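Form predicted alone, single chain, as structure tokens, below.
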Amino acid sequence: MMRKPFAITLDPGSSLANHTGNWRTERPVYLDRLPPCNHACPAGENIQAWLFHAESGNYEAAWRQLVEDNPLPAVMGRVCYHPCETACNRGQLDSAVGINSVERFLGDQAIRNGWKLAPSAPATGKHVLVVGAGPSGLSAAYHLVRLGHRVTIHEAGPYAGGMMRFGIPKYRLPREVLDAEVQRILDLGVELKLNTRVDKILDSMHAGNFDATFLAVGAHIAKRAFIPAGASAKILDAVQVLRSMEGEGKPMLGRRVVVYGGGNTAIDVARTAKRLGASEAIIVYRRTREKMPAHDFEVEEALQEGVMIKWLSTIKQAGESTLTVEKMRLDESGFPQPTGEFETLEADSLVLALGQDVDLSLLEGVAGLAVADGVVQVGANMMTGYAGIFAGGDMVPAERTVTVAVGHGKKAARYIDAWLRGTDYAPLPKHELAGFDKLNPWYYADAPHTVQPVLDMVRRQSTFDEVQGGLDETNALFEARRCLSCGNCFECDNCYGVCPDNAVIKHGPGNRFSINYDYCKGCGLCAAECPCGAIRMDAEEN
């Protein structure tokens, strides 16, 4: 809700109404700012423009307008961890806009009413090969095939999405959501091949007549720590233990788990076991709780679900039923340090989630290509050292999460686009950011983030059923009007019923405003009360 602006008009003809002549130091100038939401989006969402469309009830203008840069909306409306969100500069005000509960809303509307996209470009007569079906490659593959290019995904396993298949639960990420979602982008013309491995990319990309290639195959393989068992301990490694839940037969783990490890995935794990029947899952972490690379968010669901976590503990030795557990202790540098001070779990089965590696033996013989670290070096273009070879995802130095690999997808999809054409392709500068500074807050009345449903804990413990539930369209109304729209006009009509000089000109809905600097005497009034930070004052030139 916006105070209501106190206006001063002025005929022009009116003799208080004076050009202002040249003794004016500063200018009121209109500006489009970048919002602190899409400055912090991986893959480079415009969200500020999704959500206007979404706060005006258009619900599949702003669908279109989020698929610009994202094919996933409802997979990433469950499992980004939304570090727009955290950016958000509503979250110095009340608490942030839920930009990811009304993204998950607005792809859930587009799979009930069966919204598509066609390609938006012709045909360039390229052909373009993306090795792996997760969210890096299925991203590539869509904004390639809407820039023109033929594009065939080879995919070693049974099924598309990759580690959004085969790492993360069911309870997080629905598998008739991520079908649906992958389907979508197949009916614009992707070719998918599954179980067909990629041994050797020169001998794929000649034997297809490929002209380019993205690899975006997953860290699929379990790193592994040394522990001293005994033949008949039973020991798993986390990506086996969730891959096999996507099969007929589910991993037999036994009553009392362990899970070793302190990431996302040891989480998922553990609340899998607890699903699968586990009277006990205990996550052993050799770190404090503040230094786990979980999300908060997902160690708070897990502990509230039963899971017990063993904080500064390390396993030195597995048994056929049992675990020995070392503590430690923290140095003065932060430092986990062995104790010397043992005890014992009873233990079924161990489960490593100490991390994945990507296998890069499909690499041998590619020359100029650099490897560092297990992952693969690429250029500011996403270009390997082989020409027309492009990598993103795990594949390449990041963060590993959904969200970045689909912008890798992106990204590499407009160098690749104009490597093919024998262009260049320079990002368009961004504007200067839109921080809390720039803006007016007291225009806005408080109006807390709404709260997604969660699932009972009963069912919670025992299924498979989603977790969080996603927002109705009253409740995904109200989170896309508490945006800001931080640095861009939004046509509120401050400067114009403000300024004193009658210079702020109207151009009707959708067009804006502009300054009569014939009459503006440079008082500011208008940036002063822009709620949004969409005027600037610059310095007068002489």
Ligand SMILES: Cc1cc2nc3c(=O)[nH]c(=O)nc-3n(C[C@H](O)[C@H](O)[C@H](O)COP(=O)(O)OP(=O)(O)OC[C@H]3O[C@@H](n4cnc5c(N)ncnc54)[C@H](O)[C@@H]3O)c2cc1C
Second form
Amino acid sequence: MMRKPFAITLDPGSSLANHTGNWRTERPVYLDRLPPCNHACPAGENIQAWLFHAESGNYEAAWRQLVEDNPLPAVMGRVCYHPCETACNRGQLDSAVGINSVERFLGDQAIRNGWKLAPSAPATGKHVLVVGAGPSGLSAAYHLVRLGHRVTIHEAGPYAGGMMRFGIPKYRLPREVLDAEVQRILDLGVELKLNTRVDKILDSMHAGNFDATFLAVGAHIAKRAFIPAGASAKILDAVQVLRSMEGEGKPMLGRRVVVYGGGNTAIDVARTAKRLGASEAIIVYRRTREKMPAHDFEVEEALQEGVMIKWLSTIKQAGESTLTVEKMRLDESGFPQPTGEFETLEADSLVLALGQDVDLSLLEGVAGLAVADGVVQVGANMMTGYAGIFAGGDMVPAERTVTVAVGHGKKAARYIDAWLRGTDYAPLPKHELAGFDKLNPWYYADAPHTVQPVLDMVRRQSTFDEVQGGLDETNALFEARRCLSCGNCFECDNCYGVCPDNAVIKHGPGNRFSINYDYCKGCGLCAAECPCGAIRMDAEEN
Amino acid sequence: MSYQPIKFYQTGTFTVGNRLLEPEDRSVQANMRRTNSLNSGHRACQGCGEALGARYAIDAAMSATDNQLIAVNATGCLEVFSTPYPETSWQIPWIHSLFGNTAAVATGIAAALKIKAIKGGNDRVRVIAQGGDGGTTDIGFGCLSGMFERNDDVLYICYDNEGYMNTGVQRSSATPPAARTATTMAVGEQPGNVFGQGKNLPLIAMAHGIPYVATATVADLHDLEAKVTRAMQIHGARYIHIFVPCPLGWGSASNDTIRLARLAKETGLFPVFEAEHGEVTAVSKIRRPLPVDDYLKLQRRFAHLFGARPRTDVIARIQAQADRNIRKYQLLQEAPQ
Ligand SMILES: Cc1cc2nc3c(=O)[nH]c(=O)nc-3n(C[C@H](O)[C@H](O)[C@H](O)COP(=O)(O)OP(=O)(O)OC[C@H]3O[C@@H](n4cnc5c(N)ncnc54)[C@H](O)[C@@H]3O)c2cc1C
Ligand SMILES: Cc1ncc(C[n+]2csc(CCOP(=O)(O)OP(=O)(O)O)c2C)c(N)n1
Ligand code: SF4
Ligand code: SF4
Ligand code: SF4
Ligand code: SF4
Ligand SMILES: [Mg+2]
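Rather than the form predicted alone that you just supplied, could I have the structure of the form predicted together with the ligand?
Shown next: the complete complex, the earlier chain at its head.
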């Protein structure tokens, strides 16, 4: 033993010998929580993850992460109604992250730079028939081909895109953008047969020797309303009008156009009529603006362009150049009731935009298939009552949007893949939600939302140029960096810094952190000061 | 302010690190090779603000002096929890003084280093003295004032947890009015510590006209590190007063330590500023103005103000103190940032 001074018995040493971890009653654990944006995206995009790459200016990595789930970012960035932004936690701080505009920026970057996709799995030898080249069919084809299956699309129309081409007007979705994203999917080896209507699904399946089918025929039959009309009254339906915009002969609507209906389709037709030279485009809708199914920003844009809207009105009769309109009032339960007051509207044509039904004729004679409310019933695995036939998009019960359709395509592809391999596809259990209460918002820089440039009014009323402009690189980066990275570590080093016990181990860029439980006393500071809610305190056992 | 806050880049300089910032704009604490002057295994309470503040400050000083540093430590929690013989958590040259003579011991070491340098030895070694508010504002005050007055080449850091915590939470001259301590019970008409007494040591230090005085909190790391770094660039007597919440003595949750420090600054109760030669040169503006209640409510030492019959009169007096600080130091910014 070393000689020690008086009354000293121990050698000097480090406090590392003292394992203070045994004081702990709660332990911090790192976890990934589900960002509310991801949770709300019908296409199941991992938004937080692609924004993470965009934040550092790595747009290609961001785009590659994005297209893992959705092959149409440039389209989505224009037409998606972005429920992700409605759910975004930043909305509770100042305003939501402009997810949709960054998505569009990434999609456009990819087109500009010619970024390509690559199939990821070895060929399986299985062959899948996809019926309909709308967003749902294209999405399914994309995911199936990446899973190693051969895919053939039968499309009745002369071009791919479905309602993205024959419904959504050019001023919202330029066709070069649609073409580029469709082509990128076809480049993966998806076979597209245009002008190929499927009349009997089982016949087509047998003829092509297909192993499975994904149906995505959409909803294309216009709903009619009974309106007594003179022989010379010009009555058209909205889908037909918008479809003919893609052909040679543009629709002849006249100078005074009345559109009947309150959905987005009614708005699109009225705005299209304006651009075709109508001096008046009037939407007649039986309820109030608040009750209108169309999105408010679209109503706003239409009003700005000079579209007029008659609320609380129904059309009773159509003559050669006039319409009889009855005023309505809302009853206590919010339903419109007739008032017996009538007025006359001048109109060269009446366009009905009352919704669409699904053409189910190709399914006649398919055993076990269930139809309710005019749509095909599917299970949680997107399979119809007939084994091997799956369906998605507008033809199944769900909200009718491009994004839902794309989401169905992805989901169906995963189940079709499992079905073809004779296995079960079990989606990973969802992480717990990273609600706003899980965040420590103090740490985020104050930064208001970036406003997208809007096309000037004259061009909007007379041309089909795109109305919404895109972000440029600086404001896309700014917008991406507004993301709070909800529930997912973004390496801010706060936990590593604030631990009074030096019990957080930093593993370096990209490798995150861990806790040294030998010394962690469980004070909870790391969890409280983690800006994004990526640490949870769990009770210690005993 | 000695550093320019970076507002953008997602979290800017609000967080400890930030992968989007240039490495030189990140904090010393974000660095995987920080000194960790105060290592794991120390016996400070869960969530101790003093342990955190000391590592923040000394790591920054080590980084600023290229590790040429000696620290002198007064008796108090920081010494007791870090160095129960024969163990120590310190990973730097460190010496324990008495409770009241830290400034004098540091002066002596600085003088010895000066002689060594004259005799051709290492002339780069710098000295820090550190202690609690009791050791600084009360028992060590005479030695400290002398050190200031002689302009000795020492940085003195006071870790202010507003009481004698190590001996069981007694009142010091830095304990705030109305706070309950073991010696200022929450009884009678004026429960807790009295109003109108106590010492404001940063102002007293400024009155000595020393080259550098600053206040900081454990809630703003970039600011704290910048102030320590600035202090180490200056020779002569320097003083930094760091606000360090104490969960045990304040009756606060261990995970509220940083939040409380943030609230002390945001309410205006603890003005964060720096001064050179007796004049204030910069203040940290309040980012989100808040009433003092938000700060007081989180601490059981103020619980008697919020019982069945809330003492709105006492709270109003505390609010008036905050408002006076806000006026005096111009803590509000013109337009919200
Ligand atoms: C005017 C209008 C505007 C809209 N705007 C938006 C918007 O801004 N944002 C949004 O999210 N959603 C919008 N929608 C809704 C959206 O377009 C649809 O929900 C979506 O396109 C549905 O996708 P899908 O793949 O199910 O069907 P569709 O897009 O309808 O595609 C179905 C395809 O199947 C083909 N097909 C049909 N029958 C057969 C058959 N028997 N054999 C072979 N092929 C067949 C069709 O030709 C078509 O190409 C809009 C809809 C309309 C009508
Ligand atoms: C001369 C002398 N008197 C009293 C004590 C007992 N003592 C040790 S630490 C301490 C209180 C320390 O308070 P403070 O300086 O504020 O440090 P804290 O523990 O609060 O960090 C006291 C009174 C002592 N060590 N020496
Ligand atoms: S597809 Fe729509 S919901 Fe999903 S991220 Fe894009 S904008 Fe948001
Ligand atoms: S802040 Fe980012 S991660 Fe959080 S919901 Fe919004 S986009 Fe998603
Ligand atoms: S801050 Fe440190 S001691 Fe406190 S819970 Fe986190 S790891 Fe443990
Ligand atoms: S009593 Fe206070 S200052 Fe002392 S170790 Fe505990 S928390 Fe820290
Ligand atoms: Mg003290």
